[in-house]
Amino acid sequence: MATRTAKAAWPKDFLWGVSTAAFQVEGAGRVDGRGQSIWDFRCTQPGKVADAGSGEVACDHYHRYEEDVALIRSLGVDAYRFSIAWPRVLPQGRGRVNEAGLDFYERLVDRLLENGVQPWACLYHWDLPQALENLGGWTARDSAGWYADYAALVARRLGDRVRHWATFNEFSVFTLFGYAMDWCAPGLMDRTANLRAIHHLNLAHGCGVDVLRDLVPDAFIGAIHNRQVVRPCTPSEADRAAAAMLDAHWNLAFPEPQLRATYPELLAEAIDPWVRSGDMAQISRRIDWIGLNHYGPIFAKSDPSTIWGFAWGDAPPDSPVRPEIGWPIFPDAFRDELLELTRRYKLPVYVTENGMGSRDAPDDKGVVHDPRRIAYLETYTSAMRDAIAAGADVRGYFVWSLLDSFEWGSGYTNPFGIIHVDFETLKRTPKDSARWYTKFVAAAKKGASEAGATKRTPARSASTKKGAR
């Protein structure tokens, strides 16, 4: 790829978008036949979600999707990344189909297309049907088949209109937090369950790729990974070992088998008991793009009391000013990660999540000022531009998030949206950051057009000798 200067125009075909996830925005938790998910169940457990929040109403996107699509169009972006709620279309995870749920996604996709917005559908964003969890969930090898059947159902219904697909969102987050640390559903702290879930999710990904290839003509298929550099809190040998193990779980346990047909060295022996003949070929099916969710670096410290011997540590005291959630701001780490993804996996990269959590309420005139979010977005998009100039094959960027929404264990206490949602009235109010993003995208497109930037040739899909089809 040709090197660009830092002042060069954005590529002409660069994709700008916004993201959400089903459980975080849809609400309608007991409407039209939707089944219970593992997160519905977790929200009923005392102390698991801040302020006893739940996704039962959330942003009520299920009923207000037309208003939300109009807001997306008003931003001037190209694409909307959303997820399908597995329990909305298959209330028990398998078996009886809920036509009302599929009808909702058809209406959403149709409205997006009518408004000139590309639908980017993610098949799984953390909301496993509770009925399947009762059968072992991702610790059961059968889960790969359950997922493939679900993917086939959705692909048959939407594949004539949706070309862009992600199999999963952030494998590493919900396996580590859900099976080893009790920070996410299903809330286990079990080493064996964690290892089994890692392998079965990788299998499910490969099965999902097969289904999409077979059922969706010209499907553009990827997977979304949360990748962030892991740094030891101190130079001690123990903290360096902790950082290496966290890196294996967080950054390598999924893209390495999916794109290189191998598990990272620190995990391979532990996972091997569940690997059968042909598994790695199934896992490493050809894909077309890699999604990156990135916010800032992670700092690790040794903690022998935990399952894997590591714990999250604090960023150094002299770190850049951080938002309320306590996540450090290191745009250079973002730039470096984009370059590393291009070097390591040789796939087009789409930034599928990037943003900042901050509580910003309307003032007495109803205006929502969020200067810290704007400063964050300015800094990180500048770092992305630097990465492209240095050779990173970045093809698109999606802000997290379109709407203030349910943020898992944080409930509604740490909103990321560029559009404010009053959770009493559900009124939507674009923040200053929404207006900034609209102007930014318009300027980027104008600059690319005036510069006469040429479209890039699509990169070859990643494959391995074991996994190529």
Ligand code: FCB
The other form holds:
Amino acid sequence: MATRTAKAAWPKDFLWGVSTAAFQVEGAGRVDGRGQSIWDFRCTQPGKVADAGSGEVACDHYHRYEEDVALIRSLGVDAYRFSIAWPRVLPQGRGRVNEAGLDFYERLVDRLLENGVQPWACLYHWDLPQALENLGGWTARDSAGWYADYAALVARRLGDRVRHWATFNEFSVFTLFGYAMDWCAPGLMDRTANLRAIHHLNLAHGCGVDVLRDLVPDAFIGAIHNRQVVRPCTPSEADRAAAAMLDAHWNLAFPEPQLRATYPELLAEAIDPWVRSGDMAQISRRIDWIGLNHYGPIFAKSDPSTIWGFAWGDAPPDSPVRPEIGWPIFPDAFRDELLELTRRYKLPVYVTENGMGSRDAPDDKGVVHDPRRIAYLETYTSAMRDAIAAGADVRGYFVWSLLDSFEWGSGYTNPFGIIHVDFETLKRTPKDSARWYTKFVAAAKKGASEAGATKRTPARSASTKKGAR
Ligand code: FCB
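What would you give as the form predicted in complex with the ligand, now that the form predicted on its own is on the page?
Below: every chain and molecule of the assembly, starting with the one above.
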């Protein structure tokens, strides 16, 4: 993609970062008073996680955060997106506070700031305290209040230093996979539970926005959505209906109520029994940015045996896919998604996850070559630049992920890190992609500053500039 590199400079204040999530990297599962989460429980259930992996040790980021912050700094990026583990700060999900847990996040944030790295904190990346799951978890309406209290606790402690907040990561993924497909915790397959969880998560989001707005001076608040175009596997009516239903769950069930105060047509009637007066106003509180996690398009096929009548299908036979996990590689779909987000919601977009899972081990000299990850990042960042040139209001990009880590149901078999982690010794080794990203970010910043003040393209409308940092 060398020709693409010769394109216009990146916008001047474009933010470059790396992402992780608490359960995937922290480890220290039973250390310093941390409670158990629904993912700790899932890891104990046979057959739910590849190779019986668990988050018990993971990357041991909890103890090695200083080394990890030094690595982040060495990449030359602006920001680090991480998540707070709810059961680490409230072991039972509510009530007794675990000061040691809060202290950890204070130390992490202070270290980042000392190193000139902006902390971007996400309040929820899938690890609900198991004690709350035992009370019904997200299927209980009370969950919105539990979440608001938890958000207030964290905001009071970190809000003087952290300005950038996300309420949740990928509502649609953990709701669909957790309540309809048994691919994520809590592993239910129950249509009603799924619908209730959708509504209560939306409510929790809106309550969280209020809390952050009240408690954090000058807060920059967003929510992170996983959006990927859903294509029917065949043009048949059944596959097209399956794709439309999957699209409603995956791409619309959360952004539409949060940003347009309405549920998508295909789900509205089914969710209605749980919607009370005032809920839609509570859900659609103003936010400042939208986070996009994107990997590649989804191919859907009809499957009447499933709860929602759809199943994941294969990409067409000639599609480029990632060898280990079969996820399709379509940078143009990423460009289109960025444009669509700008058009539809008119908020600044931050790409909060994008990256490539591939297994690349150190060679006999200890060097990790990962050319496929580099090629993926090159084509996707190039597609992002195309989107910006065409008017998409994209303000930042975080690579998933800083470190190889626990990848949910895939355990440790699907590493996304630009830094290799040896899970026996926990040794970190930057891969070729880390060196590529360092150079890429340095060049992007140099190009942007040489280009002088950012010249916004005419396609970017005045209304998309609100909320600018
Ligand atoms: C996303 C998750 C993240 C990671 C990547 C590969 O859906 O948010 O935690 O697992 O996929």
